[in-house]
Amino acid sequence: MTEKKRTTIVLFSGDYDKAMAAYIIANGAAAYDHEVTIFHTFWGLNALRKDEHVEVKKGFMEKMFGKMMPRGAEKLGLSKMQFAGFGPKMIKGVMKKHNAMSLEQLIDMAQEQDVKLVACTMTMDLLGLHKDELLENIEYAGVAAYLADAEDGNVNLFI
């Protein structure tokens, strides 16, 4: 019996299409019956943000990072063509149109494929973001985890 491949992604943007590129390269590969990881760290780990606000008690800094960044993943800005947010609304018009899927559909999905979603714990930490505010389902490590799971990766990939 050959030993499953792996693929480690590191979700570093918070950028709205870097986000579902990283979503579909890992719906993809769980498909394939590779074994899947998604290290969501720094702004990419607004992917993983609920929607809708959460009361946690926090600090001055910690509730100005909340925010400035987005709430979910569907708020995410483009890494290109912004134009004050008009931008993600043309794209996923026209996502829309040729039925693909929303980057929140490509999350519930890799959630049913397996697909590990680790939120990095020390980016939690120096952002204040609160276990309550992400999604339901997911891991929280740090990078030496990351590093476990990317050492015997075969295909490993920051985005």
The other form holds:
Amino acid sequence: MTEKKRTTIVLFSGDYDKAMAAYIIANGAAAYDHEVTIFHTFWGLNALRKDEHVEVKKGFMEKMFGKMMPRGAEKLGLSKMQFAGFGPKMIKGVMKKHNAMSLEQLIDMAQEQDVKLVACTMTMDLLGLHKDELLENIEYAGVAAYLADAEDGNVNLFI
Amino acid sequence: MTEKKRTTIVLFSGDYDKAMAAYIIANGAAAYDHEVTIFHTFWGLNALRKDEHVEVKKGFMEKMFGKMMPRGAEKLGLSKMQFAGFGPKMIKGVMKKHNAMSLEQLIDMAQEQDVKLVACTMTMDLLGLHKDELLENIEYAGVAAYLADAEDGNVNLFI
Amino acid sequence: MTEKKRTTIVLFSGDYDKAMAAYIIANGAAAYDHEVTIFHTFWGLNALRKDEHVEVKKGFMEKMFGKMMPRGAEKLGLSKMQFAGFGPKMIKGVMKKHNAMSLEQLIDMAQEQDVKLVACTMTMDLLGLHKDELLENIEYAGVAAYLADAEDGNVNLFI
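The form predicted together with a further copy of the same chain, contrasted with the form predicted alone above:
First the chain shown before, then all remaining chains and molecules of the complex.
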């Protein structure tokens, strides 16, 4: 019996286009029967936020971060050609025209394909994000768990 | 007979400095007898654009993207210290002074060393880029081909 | 006897948050007994700069770069939410509150754990950075040395 191949992605970026690339690679790898993990850290956590406001008790700084950071996949900006918010609209326009999946749909698909979505607990703490504010059916872990997945990996990426 | 080592780079970024780093690593790996692939996706495709205008039929959005995105390696901006276009001039100034190769020359060298340059067909579609607008002697493929290269790779990078 | 696992990180970015991520992964990997190398290239070199001005003879362009680039780990900006310098203050505020280590402390810890810190000589040349301007006890090497480390690596990341 051969072991399964493994793809492990650190999603650090909170940019819509970079998160798309991460999820496209992850879904592709899952389709090719890899064990896939996306470890969301720093701004990458924003892709996992629910899109509604969730009432949780926070300190002042954490409240500020919560307000300033985008709430969920479809609120993320672009890494390039942001153009005061016009860039993301254009990209979403052409994506719709070409029947490409939105980031939200790519995340759903990843969950259906058993891609392990992990939220970095250290950064959650730092940015003041609570479990209640993030999507259901994700895991919570730190850098040690990431390394345990990555060290036997075939494809390791930092995005 | 030992198998060749393999380096596979996803070039997502359209920044001059990041593309330089990708091509310097790729050329180094090729010199050390690795099989090397650079998979150009999203803004990374701009490094492969011809520097002249190519007449192709496009929709309105695709025309807009075509106009706004830099046409070819030497038109790319920097990831840092852009300074309204002054940064790239400075970098190119010091590169010339130190006899460092330009990105264009690095791409030529990669092609001479048989580095496989791949354009991501999904993103070409999305951004409305046609084969006629890209350099000669490159390949066209999707995420599946990337994964096939990457899963047996020694060095896998996302840049 | 089993061989040690190996983690090799290219730190290209000069952003505080990305450098933090690189050093957190590096310190984690070192704690799990990996051999760890961080190869600092382009803007990533700024994390290794001493925080005081060092008198060295430079050309005009090199002097300009020296002045414009941040001097040392604690001067770096953020990749996101820069907010005219307010973002880094906020991040450092919450880091202090949560007793998280600063980048400077993470670099010290990495040196204590024998993480190999390498400065890319080609970029030093290009940006006009001298050894006297960088931290003590680091190594100097080029892309060939990086590839030699990376090609047998378990975790290879470009940050």
